[in-house]
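The chain below stands alone, shown as structure tokens; this is the form predicted alone.
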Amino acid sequence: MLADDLRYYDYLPITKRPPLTWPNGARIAVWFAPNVEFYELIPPVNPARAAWPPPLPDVLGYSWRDYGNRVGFWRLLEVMDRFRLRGSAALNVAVCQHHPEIIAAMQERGWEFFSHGIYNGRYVYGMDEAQERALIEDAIVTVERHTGHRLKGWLSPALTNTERTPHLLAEYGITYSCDFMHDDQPFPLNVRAGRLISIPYTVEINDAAAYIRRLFSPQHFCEAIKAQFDRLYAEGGRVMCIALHPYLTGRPYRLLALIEGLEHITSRQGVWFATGAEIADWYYTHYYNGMIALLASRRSGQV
């Protein structure tokens, strides 16, 4: 018997899907997901994963990341403004209370807000259902109270999940998840009730993975952005996400690499610069029902 490893989504090769196009015939949808985060100096202990290397308090780690909200975010904002690009903020929603100036700056520019948990060191691992529901409810209420926006997207803190996470997100009316790294297109997720899709987020074109884990130079990260874009643009009907952290790419010596990458992308025609919610809405309107029907037919052996 096969293991139940595809329960969150069906297998359908990208070569077997109907062609996917974007508004005005664009070849590619590009979205930017700055992770606007708040770290606690002494977070609650999670038995599955430590937020900071012991011992606490980790003043170095905390203040290194706090640079993002004090300095790095404002540098990234200036660059995004220069290219007239909007972001979709992967938001630790505690930022709404700790740094309302950041929220106001993003609101003024029409950025989207989606949830990246409450604090970045409070992981979902080990939560019972009541705790996870409280997390989702807190995120929805806080974002709506401080921004007036209804939360549509979700990226779990540190991409941590329980087995029930997608089901609860759908139940609460979240329309898209960024926790699954399995595709270059939006794709339906299998949930108990309601509907939920994944949209392509990235741990590849992501400055945290590049600079911290893979030890990229800024120029290497720039070349990765350009190569990723060129291939997806050539294929067509794809989504490219660029995930940035203000405490990393907002450093002075890394900024020119981002600017060079953005110059490359914005010089091409047929690019839809969108928010995560706009990509999800387009997919739901034009492709979701057809894909659900196709997947049902494949399961029944009709195709």
Given for the second form:
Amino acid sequence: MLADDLRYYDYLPITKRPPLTWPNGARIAVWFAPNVEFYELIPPVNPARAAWPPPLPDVLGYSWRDYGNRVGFWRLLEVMDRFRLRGSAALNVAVCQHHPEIIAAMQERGWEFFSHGIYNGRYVYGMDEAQERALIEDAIVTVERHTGHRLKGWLSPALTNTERTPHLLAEYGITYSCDFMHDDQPFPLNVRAGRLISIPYTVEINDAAAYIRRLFSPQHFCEAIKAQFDRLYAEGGRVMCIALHPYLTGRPYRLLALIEGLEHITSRQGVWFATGAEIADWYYTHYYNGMIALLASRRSGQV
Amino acid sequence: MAPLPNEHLRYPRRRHGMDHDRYDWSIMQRRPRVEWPNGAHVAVWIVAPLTWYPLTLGPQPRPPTGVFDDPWPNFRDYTHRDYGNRVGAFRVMEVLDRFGIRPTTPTNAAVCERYPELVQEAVRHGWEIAGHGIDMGHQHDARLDEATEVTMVATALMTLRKATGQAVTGWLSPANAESLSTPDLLTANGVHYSCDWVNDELPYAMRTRHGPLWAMPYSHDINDASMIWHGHHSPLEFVDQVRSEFDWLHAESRQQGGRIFTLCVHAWCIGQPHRIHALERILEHVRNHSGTWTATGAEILAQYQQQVDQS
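Switch from the form predicted alone, shown above, to the form predicted in complex with its partner chain and output its structure.
Full complex below, order starting with the chain above.
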């Protein structure tokens, strides 16, 4: 029988937590997660989910994604540069081999790299433990070899998981996961050994969700960015993630919406523009132990 | 459940560049600058397909925009698409004439056979006719054996060439669907450029068994059927996004060299009385800008090739 809940996190309403602040008293941490991806023309078909509708090739689907690397990424980079913003790349690590030019451009700008699997159409569904370990080891070794960075973050390829993924990530020293959409703050995950936290990623302020699933206009997405920011900023002690895909946001007609959103966000005081790893590190340094203690006492019924 | 076969963790084409040999990896922004005639920096390319959706059109692996899947006989959707050929196309033609624009027109062979007056009018107005398969129910994809696809490509092109007297050197597969061989079959049949691959904004050469096939930057989202029909955006939201696309390219091309602004409009969609104003608004916006050059796909490609050859 499949579990109806994997119990990776405790319930603690956001109103019952100690206040959280960011470096220099910033009210909000904002991070950008461009998904830098490589889709294969003819990937093996995972029995649980096909990367492309059959029969292969899917020329429209494949070439649309490829546009992100040939054209869109470079426009997005220009816009991020204009605002002096760093991204944290959710990286299909095979981009290191296929397009090292893209890796170099991100590295020159001090971006962070976190793992988004090997290829976007290689799903984790159905992997046994040895296979999943091989995947994680591949990602760690590839990123280290091509960038010199120790891999700290994880967003499963196409957000596909097994029931054991977070346990394995913690074992390999990954410090944060982006596969949890349940919160506006980082939060400890219950892993069998080591430690792992979720940090807020988003399927809301995410151009793929907005443009492909919800059929937003760019103006609608721009309004969503601003409204999300305004509310989280007013509440304080929150994280805002903006998840982007070069093949979508790198289109000429959508860039203005992003620029307007960025103008709005960068015009406020008290905003900490961070990478995913910086947010995770800050949380571990200042809040993790306290939260673990609080959760332990709640579990033992002392609170 | 059986464990995942280990081929899922093997990556035989993990290497520099693409995972296939059809074309090379290339960053658009790092290519030599191009210029269009008379110092123009934006080439304006209108793509206006003429299509026939047969009544027997069933579920397709790659649904073309405007596909219908209610039980046969679906009068509603069949006739709504056919409206484009009877009325909508002539409304689009009137607007394009007023703005002095000749589009590239991917045309199903069935349209030539069924609606010869429409195709003759398009030719008389100087429209560039391009291949667009037999009809919207005949997709080119990996289910076909090569002999069948050879016949489909040859028949479609032969029909168009005979009906129009044009060379017909461009191609758009219905729903952009291709088999692994389609580009080879296109060059074997005298096609110079294809609109199926939407990965670039400038022309680039693909490898085929019979020499290069140029990929031209068709737009699957600056497209009335994608935005208005599939995306449920209003005509004014469509206008807004298309203007935004043009404005960005107009500014960028001043700095970075020539760009192509591609707009795709379908007679059955934009040709509706309540939507045609969207096309007029867009073309007015374009006309109010200097530095543009309006041309057909074949003309844009010829200019591009000439410059690439010189550099």
